[in-house]
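Given next, in structure tokens, is a single chain: the form predicted alone.
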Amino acid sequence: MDYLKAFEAIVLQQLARVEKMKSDTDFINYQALDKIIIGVIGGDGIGPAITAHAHRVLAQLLADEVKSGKVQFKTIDGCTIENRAAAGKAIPDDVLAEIKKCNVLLKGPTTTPRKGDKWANVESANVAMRKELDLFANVRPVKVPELNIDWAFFRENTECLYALGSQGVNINDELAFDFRVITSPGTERIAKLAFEYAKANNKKRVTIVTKANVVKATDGKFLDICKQVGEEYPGIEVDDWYIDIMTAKLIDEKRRSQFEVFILPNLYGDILTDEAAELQGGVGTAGSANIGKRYAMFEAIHGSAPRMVEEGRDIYADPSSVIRAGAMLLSHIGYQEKADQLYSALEKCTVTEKKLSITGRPDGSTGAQIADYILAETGK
């Protein structure tokens, strides 16, 4: 193997990569569009049934615009793991046209085979998408009232270690070489979006996250230019702080609720979102959306969890993740009452009242009592 020339091809397709997000064109306004769709998929493992109910408790919150022809829901199979290793590809071709035939996406979660696995090396179809749909900003909120916690955080989707994560290149049996880009339109773009966040719900504090005294390069870029586009907030303090403590600071009682938005770069973003979202109730709690300026995905945080199908215990796997992730589907196309209602139902569910007992076993409830109930309370 020529490696020189590996390399080169990478470094060439991440100069395209550049020069076509100069050229991107403005985000795309969902109700200016004579039809929204919205696809569901449902992924590996207990994707299928947690998705099945969150798709059902929006297709009740949207029945007025279903039946007037402004939302459309369109299944799309295929984005299974069977399917993905029988094709070889992240993401199969005839899958990919059918997504792209959406504007928004509800996602289950996929698995991503590791080395070792029955299944092809196939590239994570999670990271295969944020490529071909360009979805640049993962925004995960955490909220713990009883905590004085109410924390944004802006993952940068596209770039980092995951986006290259498949081209690595083993030299010999001793030496292995991942690589991670960073360019600075990449960066820009995320930044941008995390301040006018902050900027529009009045957030006083943006808190870049790296480890640039030792990443200097690429983390140093990052960084640098955070900070070049928080000097146009004036009115929006900036600090910045390595992953490390970052860490420890989000388990700090007396420092954690100073915080309010994040940026990070897409691996730092993976393992601190993680680890907010334990405070919140775990990851089975969290919702994701994935935005790019012409489409969005709407997933959970969580893995497959293929124990539980493999146990027969998927009956009672927490669908409030993805049905969080749908609350955020609805705010982003325009519908922001019916996604305050579905925020609030979650609310009482898993936090205020707590009246059915999520354990992930037959002692607790099941996915299905748990979107009955969110579903009665939007109904009211």
Given for the second form:
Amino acid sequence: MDYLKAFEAIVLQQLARVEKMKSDTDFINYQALDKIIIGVIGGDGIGPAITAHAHRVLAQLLADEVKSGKVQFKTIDGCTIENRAAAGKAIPDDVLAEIKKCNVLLKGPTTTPRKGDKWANVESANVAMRKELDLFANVRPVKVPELNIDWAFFRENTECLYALGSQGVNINDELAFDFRVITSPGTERIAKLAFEYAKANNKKRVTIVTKANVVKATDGKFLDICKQVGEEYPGIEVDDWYIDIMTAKLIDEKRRSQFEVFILPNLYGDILTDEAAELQGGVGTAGSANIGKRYAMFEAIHGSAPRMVEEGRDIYADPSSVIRAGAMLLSHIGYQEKADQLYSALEKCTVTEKKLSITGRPDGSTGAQIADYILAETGK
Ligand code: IPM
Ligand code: MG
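Show the other one: the form predicted in complex with 3-isopropylmalic acid, since we just had the form predicted alone.
Then the entire complex follows, led off by the chain already shown.
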């Protein structure tokens, strides 16, 4: 293999992506569409079970809109690890074509194969979907009112080590390279979204997280561009932290509640948001919005838990993460009031009142019971 040629191809591909980003249009206005198509992707493992409950909740909340034809649900099957491994693709072509016919997506977890397990080592469906649909912002809110924690993470979602995660090179048995990509337009768009969010929500502080003291070219660029964007928001204080000390500060009881909005490159965002979600009660409680200018996808941040299915326990899986993702979806497409109804029902059912508890086993409630409980609280 000619490595220099392979590298040249990668560079050209990324330069083309930069040009495309520069010519990108504004965000789609969902309410201006004649019809909003919501795709529902069950995924695999516990995905189909928990996503079906979230689908049911959204369908109830949007019943009038579905009746009038303003909203249509579209179930998309086939994004399973079996099909993906058989097709040798992160997302089979026919599934991707169906996905692209939708405006927004609600997605269950999808199994990510890793080297050495029983599946073909295809790219993660999450990562592929984020890249295919250019879902550049991964927005992950974490709230723990009793600890005075109210954080919003803006994780860049298409670059960093993920951009070419499946295009690394084994030069020989002893030498391997992966490539880390950071671009100016890619950083600018995530930074703008974070600062706009901060401004709209009256946040006083935005924190940029990198390791720019060591990873100088890419993190250096990320930090510079975020700071430049920050200059356009004079009322907001900007600070920057290195990822190592940031992970420590999230568990520093004296400091952590001072943080509000974070901007991070992809991999640091992946790691830090799991830590943050753990403080809220675990990754099973967190929802995540993957936002692009044309499409948006909403999902749980946890995995597909295949063992629960093997042991026949998928009916006991907690659907509240995907239901929370559904609330984020409602807000994103312009149904803020319904989103608020769902958020407060979730808060009541999973935190304050908590009449039912879920253990993932027959001694706890089923996902269906949890969904019914939440629906009853929304008044639907
Ligand atoms: C997440 C997940 C994914 C990621 C995996 C499944 C590829 O951990 O959404 O945080 O690393 O982004
Ligand atoms: Mg993760």
